[in-house]
Amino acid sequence: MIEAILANIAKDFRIEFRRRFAVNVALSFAAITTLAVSLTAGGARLETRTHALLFWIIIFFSAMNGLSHVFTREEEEGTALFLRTTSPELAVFTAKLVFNMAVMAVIAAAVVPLYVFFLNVEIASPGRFALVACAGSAAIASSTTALGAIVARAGGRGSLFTIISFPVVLPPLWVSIKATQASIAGGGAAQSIVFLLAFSGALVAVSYMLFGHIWIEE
C-alpha cells in the first residue's frame, strides 16, 4: 500500500511539474483577482470583515480552478481504467489528497503576500493569520478531493465541481472567514483552527469509506 501511495504521488507531481496546468491556472486566477480587487478598492480602507471575505473568496475560486484537475486529467487522458486495475483505491485517494493539499499550500502561499501587499492589510496577529490560512486551505482540500472524483466520473468540468463543492466547503469557509477577521483584528482563533482541523479529519475519514464506491465501476 505504501509503495502504491508513493508511486501515485510521484506520478501526479511529475505530470504537474511537466505541464504545470493546475498550479498555473490557480495562481494566475489568484493574482489577477487580487489585483482587480486592489484596483477596485482604489486604496480605500476596508473593514476587517470585508478583508476576510475577499481573502477567502479569492482562495476558494482559485482552488476550484485547480483541485478537480487531478481526477479529470485521468479520465480525459484515458489512464483512469489503468489506475483502477493497478492501484488500490485508497492509495489513489491518498495520492490525490496529498496532491490537492500541495496545490492548496501553493495557492495560500501566493495569495497571502499578494493580498496583504496590494490591499495594504495591517494584520495584528500574523501567526494566527497564517495558521488560519493553512487550516482553512487544508479543510478545502479535504472536502473536495472525493468530489473531484465524482465530477470526473460524471464527465463534468470546473463549473460543476464548483457547484457541488460549495455546500460542502461552506462550513469551513465560514469559520475561516470569522477566524481570519479575528486574527486581523488581534483576537483569538484557537477554537476555529481546532474546528477546521477536526472538520478536515472527519471529511477525510468519510472520503476513505466512500471512495471505493465512487472510483470503482460496479
Second form
Amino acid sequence: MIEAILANIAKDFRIEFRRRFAVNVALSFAAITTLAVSLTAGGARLETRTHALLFWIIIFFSAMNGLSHVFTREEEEGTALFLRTTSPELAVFTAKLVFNMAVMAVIAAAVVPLYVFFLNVEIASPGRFALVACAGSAAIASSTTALGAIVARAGGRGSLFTIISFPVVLPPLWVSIKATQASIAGGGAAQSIVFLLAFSGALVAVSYMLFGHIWIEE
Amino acid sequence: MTVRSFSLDAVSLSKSYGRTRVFENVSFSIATGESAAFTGPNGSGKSTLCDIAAGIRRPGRGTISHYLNGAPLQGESLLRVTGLAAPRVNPYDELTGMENVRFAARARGADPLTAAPLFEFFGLARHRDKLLRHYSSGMRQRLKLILSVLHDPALLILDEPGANLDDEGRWKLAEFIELIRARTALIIATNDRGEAALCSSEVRLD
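Since the one above is the form predicted alone, can you give the form predicted together with the partner chain too?
All chains and molecules follow, beginning with the one already shown.
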C-alpha cells in the first residue's frame, strides 16, 4: 500500500510539474484577487475582522480553483479507469489528499505575504497567524478532496465543486476567520487551531470510509 | 515461476443503467489455462462485463467470485492479479511510456524491469522515453498491452485488443497470448472472429 501511495504521489506531482495547471490557476486567482481587494480598499484602514474575512475569502476561492483539478483531470482525460486498474482506492485518495494539501500550502504561502504587503496589515501575533493559516488550509483540503472525486464523477466543473464544498467548508472557514482576527489583534487562537486540526482528522476519516463507494463504478 | 491456480465464477450477472438493461442472467466460469471470448453486437455490454470481471464495476444482480490458490480475492488483492487493456483505459499523456510503466509497476508492487523485454517484444523499445502524447494510436495500444501484463496477471482481460494495431501488431498479440496462455485465465471481448478464435470458449451477449 505504501508503495502504491508513493507511486501515486510521484505521478501526480510529476504531471502537475509538467503542466502547472492547478497551481498556476490558483496562484493567478490569489494574486489578482488580493490586488483587486487592495486597490478597492485604496489604503483605507480596515478592521481586524474585515481583514480576516477578506483573507479567507481569497484563500477559499483560490482553493476552489485548484483543488478539484486533481480528480477532474483523471475523468476528463480518461485516465481514471487506468488508475482504478493499477491502484487501490485508499492509495488514490491518500495521494490526492497529499497533492491538495500541497496546493493549499502553496496558495497560503503566496496569499499571506501578498495580503500582508498590499493591505499593509499589522499582525500582533505572526506565529499564531501562520499556524491558523496552515490549520485552516489543511482543513479546507481535507474536507474537499473526496468532494472533488464526486464532482469529477458527475462530470462537473469548478462551479459545482464550489457549490457542494461550501456547506462542508463553512465550519472551518468560520473558525479560521475568528482565529485569524484574534491573531491579528494579538489574542489566543490555540482552541481554534485544535478544532481545525480535529475537523481535518474527522473529515479525512469519513472520506476514507466513503471513498470506495465514490471511486468504484456502479 | 510459481504454480498458481486462479478461477473466476460468475453466476446470473445482470446490469442495467437506469431503465436501460445492458445484459441479463449471464453466467460463466474461467480458470488458469482457460480462455473465454465475450462477443455480441455493439452496446451488448461486453466492456461492462469486462469491468465487472476485473472487479472495477459492480454487477446489478448476480455474484462474481475470484479465487487464487483457493483463497477468495477482492479489492487490492484482486487488483494485483488482474490485468485489463481496453479502449477506455488510458495511460497518462504527460508521462513517457516508461514512466507510465514505472508508475503501474510500483503501484501494483511489480518490478518495472520486467517491462524491458515487453517493450522489445511489442516493438516499442525505441519509443519508451517519449511522452505518450507523441505516440500514435497503434503505439498506445501496444503500451496498453504491456501495462496490462507487466505484473504477470493471473486474470488477463483484453477488450478489443486488436484495435488500432497493424498486421504485425496483431501477429505479435496472437504470439504473446500463446506465450502466456498456460499460466493465465484469459478473457477477450471482441467482434473480430480472428480474436475470438484465440479463445477456447465463448460468452455470447445479445
